[in-house]
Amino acid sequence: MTTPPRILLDCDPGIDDAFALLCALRFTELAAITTVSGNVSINNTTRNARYLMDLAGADVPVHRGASAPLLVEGVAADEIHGSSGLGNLATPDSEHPESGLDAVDAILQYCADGDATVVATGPLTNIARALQKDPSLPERISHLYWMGGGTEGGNVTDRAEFNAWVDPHALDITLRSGISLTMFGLNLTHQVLMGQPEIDALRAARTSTSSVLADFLEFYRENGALHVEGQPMHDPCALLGLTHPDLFETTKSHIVTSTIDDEDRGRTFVHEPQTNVEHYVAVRADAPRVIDLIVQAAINPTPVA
């Protein structure tokens, strides 16, 4: 077996933030967890990440994060997720502890050493925040797996993909900044759609971590579904395209995005490559593998031998 990646994963979850955590679990070294605020508040993200810990029993630190965006003020996608983030779950206690550092050091500190990897399912304002702190952090990152974006189309308006469009400034700083980027949008998590068949087959597993998520995915699907046959698992194509990257197929581009509070804050322009610039566009992806790698997560993240 290849020894698994080790990364460091900035998130908010989030119901599909929680499937992502437990691939993260079983298919990667996860080092640390950064929170930030977007599809709730950033008590909620943390206290969430936490929970999740304690359910799928790791023991992996958990970093506070931002609690708004960088320039404009925070909107929730609590309709989507539910008032705690974790749908019908009322916000729950965790006895996993929260780190004294908060995920910008968390963040400077995973990377001191170079070759780092970064998987972020969130709005980016904690890359931002580092990358305004340290400015040659780039330089320490080998790629930043992100989930965000597309290339057709919205979901918070026409135009503009949620976590793009919740801090467009974090996404601006992180596109100019130089790291090797690759991003995982709408374009393509629309391609990877979970509803009744894996709530079915999560809830016959009757694992600890399996009839939690089932829960999980089926407010997920009844409040938030786009499709017949269920909602884009957005965050954990992010995390596979790392992981299993032949289930993916990616193309080089340069991405841009737009910063002015109008019709196009938050769009993501995709235009042809440029030498200095190493951003890639996830655009396809072998769906039902993904599908089952991430229900196999959600029925047991432990690691995989």
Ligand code: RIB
Contents of the next structure:
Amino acid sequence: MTTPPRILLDCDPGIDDAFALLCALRFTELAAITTVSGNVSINNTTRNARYLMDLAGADVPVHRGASAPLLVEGVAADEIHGSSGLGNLATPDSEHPESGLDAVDAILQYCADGDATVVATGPLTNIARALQKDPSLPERISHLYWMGGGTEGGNVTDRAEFNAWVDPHALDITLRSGISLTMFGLNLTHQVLMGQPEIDALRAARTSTSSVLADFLEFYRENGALHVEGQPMHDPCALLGLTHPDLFETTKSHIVTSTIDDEDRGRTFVHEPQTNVEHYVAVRADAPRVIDLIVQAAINPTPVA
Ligand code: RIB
Ligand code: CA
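Output block for the form predicted together with the ligand, input the form predicted on its own:
To see the whole picture, the full complex is given below, headed by that same chain.
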């Protein structure tokens, strides 16, 4: 049995982030969680991450991050994720302490020894701030797996995906930084649709996590309503792209974005690969097997032996 990869997860929970977090607990050695404002406010994303630690019985440090994008006004997606960020749940107070180290210093500390793997499922504000604080950071990150962007249109505008659009300057800094990364964009995540069959499977499992995650998925499906078959399960794709690479196909590319506040803000443009740029775009997923892993983790987030 191979050793699970050690990661830092930067996220904005958020319902699909919650599924990604449980996948991280099951399939990786989750060393740290950093939170960012995105789907909902930094207070709520941080509160939700701490609550999810209680729910999963996990003890991973949670580090509070950026309360707003680098330069543009912050927005929220509470119509999709609910006012708390976790559907109809009024997230209970958590016993899980919030770390005294903020997200940027947690990222720099986690990457200090080099060869670090980072998964990001929200706007890239924390990553960009860490790069601004220490421009040598890319030398110590082996790969960044990011849910965001896409090659076939957007979901917050018709051209830009939410995580990219919310903080286009953070995305631009990250793409120009030299970090080796894979983009799991909407073109990929819309292949991975979860709906009633998965809700039924989670309810039938009757574990402490599965019934709560079934509620989240029910809210997400009712408020997303993008596809008849179900709602794209975005964030777990980036995590599983690391832990189960055989379930994904990627192509080497050169990704750029626009920070101009017009119709192309946050759009991800995919160009021919360049030798000195390690960018990859995820283009295909084995959706049934990916969905099965997501359901497994939502039922039982205990690390696989
Ligand atoms: O566009 C989808 C992405 O935006 C997901 O990460 C979702 O959680 C939101 O952050
Ligand atoms: Ca997210």
